[in-house]
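The chain below stands alone and is given in structure tokens; this is the form predicted on its own.
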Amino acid sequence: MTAYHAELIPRSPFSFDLTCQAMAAHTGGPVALDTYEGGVFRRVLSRDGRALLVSARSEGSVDRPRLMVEVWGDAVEPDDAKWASGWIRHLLATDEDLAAFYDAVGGDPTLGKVLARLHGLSPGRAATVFEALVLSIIGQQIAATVARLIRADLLQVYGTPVRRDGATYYGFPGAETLLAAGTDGLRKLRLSQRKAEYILGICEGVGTGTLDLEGMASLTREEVVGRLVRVRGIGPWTAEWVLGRALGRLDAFPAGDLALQRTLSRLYGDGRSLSERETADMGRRWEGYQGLVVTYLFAALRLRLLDEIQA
């Protein structure tokens, strides 16, 4: 086994704390697709037909953010350091102007207490539009907990094992490796018939080339959404998350998501239940940026930070 390593230097301001806890806190777990432990993030990704577990660690701050990457396995090469760079900055979204985000936001007094809480915080991303779409599949109408036990079935079984220091990694399965499972073999994940239905159409279109998942970066966001609620299996909700968790963009907002609506209700509706359009136009008051929004009230939810910005 060998290692090569490469320096990157995110955009400033960017906590790399932060953001890989948030990572972490989205797939990770017994059996985790991300992993963040003792400052350490990591990830197997798929190179040539070579599973590389690629890995990142700070040496900087939030201002004067300096990271450090490592690329690990069986026939590593000297570029592939600068590759598993390049995914580090994909991952972390180390690129990001948070800065204008801040300024554009920023005159929002409750929305500028969860921004100087989580200063430097950055929307992860998953690696792909392929994975981004299963895990919400996945997830759709029931609990994280089950959906978390689910992903790990999912990547023990038919994921790409790295075993280092006495840990595994695991690498999230190809199209082609699900498509292989079958319906049998994902039913016995605890999926139901009509999500295994689900992921193997997406599984069938990727093999056959009709369905281009990786070509959308270059598309507007509404031909985003048109192409993907046509798929079976995915709505609005879902398009929405992927076009922020897999394509980046900052715009994305899910309105329909019950935990957004509660979010926004208890911080600017006074308690109220709100409505799907009536979460969209509060959604407009941050125009262009309100992918980031919820990557911040999301974080503050999960780290119980509401009670304090509400005070």
Contents of the next structure:
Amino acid sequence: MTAYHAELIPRSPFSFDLTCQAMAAHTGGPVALDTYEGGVFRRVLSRDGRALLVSARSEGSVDRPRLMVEVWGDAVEPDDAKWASGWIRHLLATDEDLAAFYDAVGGDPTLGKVLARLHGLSPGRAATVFEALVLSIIGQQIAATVARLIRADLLQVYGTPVRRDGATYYGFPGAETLLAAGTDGLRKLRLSQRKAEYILGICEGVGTGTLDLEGMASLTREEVVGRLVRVRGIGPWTAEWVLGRALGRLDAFPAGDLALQRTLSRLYGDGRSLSERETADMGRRWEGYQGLVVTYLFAALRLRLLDEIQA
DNA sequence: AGCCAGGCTCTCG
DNA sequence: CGAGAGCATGGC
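Given the form predicted on its own, state the structure of the form predicted together with the DNA.
Entire complex below, previous chain first.
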């Protein structure tokens, strides 16, 4: 096995550490899709039927960011390094203009403190819409800890394993694989009957071509949400979540999200829990950047920064 | 033990 | 329209 490398220069400011931590939080667990250990971000992706391990580490700083990307695996070719670099740019959203975001919303004193603590955090993305969708459906309603356990089983049972230095990394299973797993296979992962049906329905649509998920990148926000919500199992929360997580839309805003409602209530409300409508109204304060605000609030929540910010 | 989790569909008024 | 039941499972 050999490896090839490529350099990648993100737009400044860019915090490799914060961005990778957030990625790992979204898809992590006992077995993770995006892993971040010892300063190395790793992810298994397929190219022409070859499962390759793509990794990145930082060789710069937040203000002078520079990443070294590596691609490793069977039958890897020099040309794969550029391909891997393109994926890291997508996954870690390395060319997002964070400075413009800070200018636009930094005037808000409460939010300003969050931005300062998370300077350079970029809104990382899922590799595909399909992946974001399946993971979102798994995460619907259930506690985050339970979702992590189910994700781990999904990867271990149906993912594409790549072994390196005694560790195993998993690529996300394709629609055909999950389709073959069937209802029984998915239920064994502790998914409800309905969630299994939702996921299989999506796999079927992807397989037959009636559901073009990856083509949604070129559509407007309204078009994407409109089409997604028509799919069984996808409601407003999932559609907005996928819009932000996979398509990188900075204005995606899952107003129905319980954790988001609680967080906004804590920071801006009177402690009373916010309704979905009130949450959506509040999102308009940050028109155009609501999704990025959500990224920052959830990161602050995970890192337990809200207590000190509130005080 | 019972209630709730980073929702959605279906049913019923 | 809006409201309510049911879903699976692990934590508290």
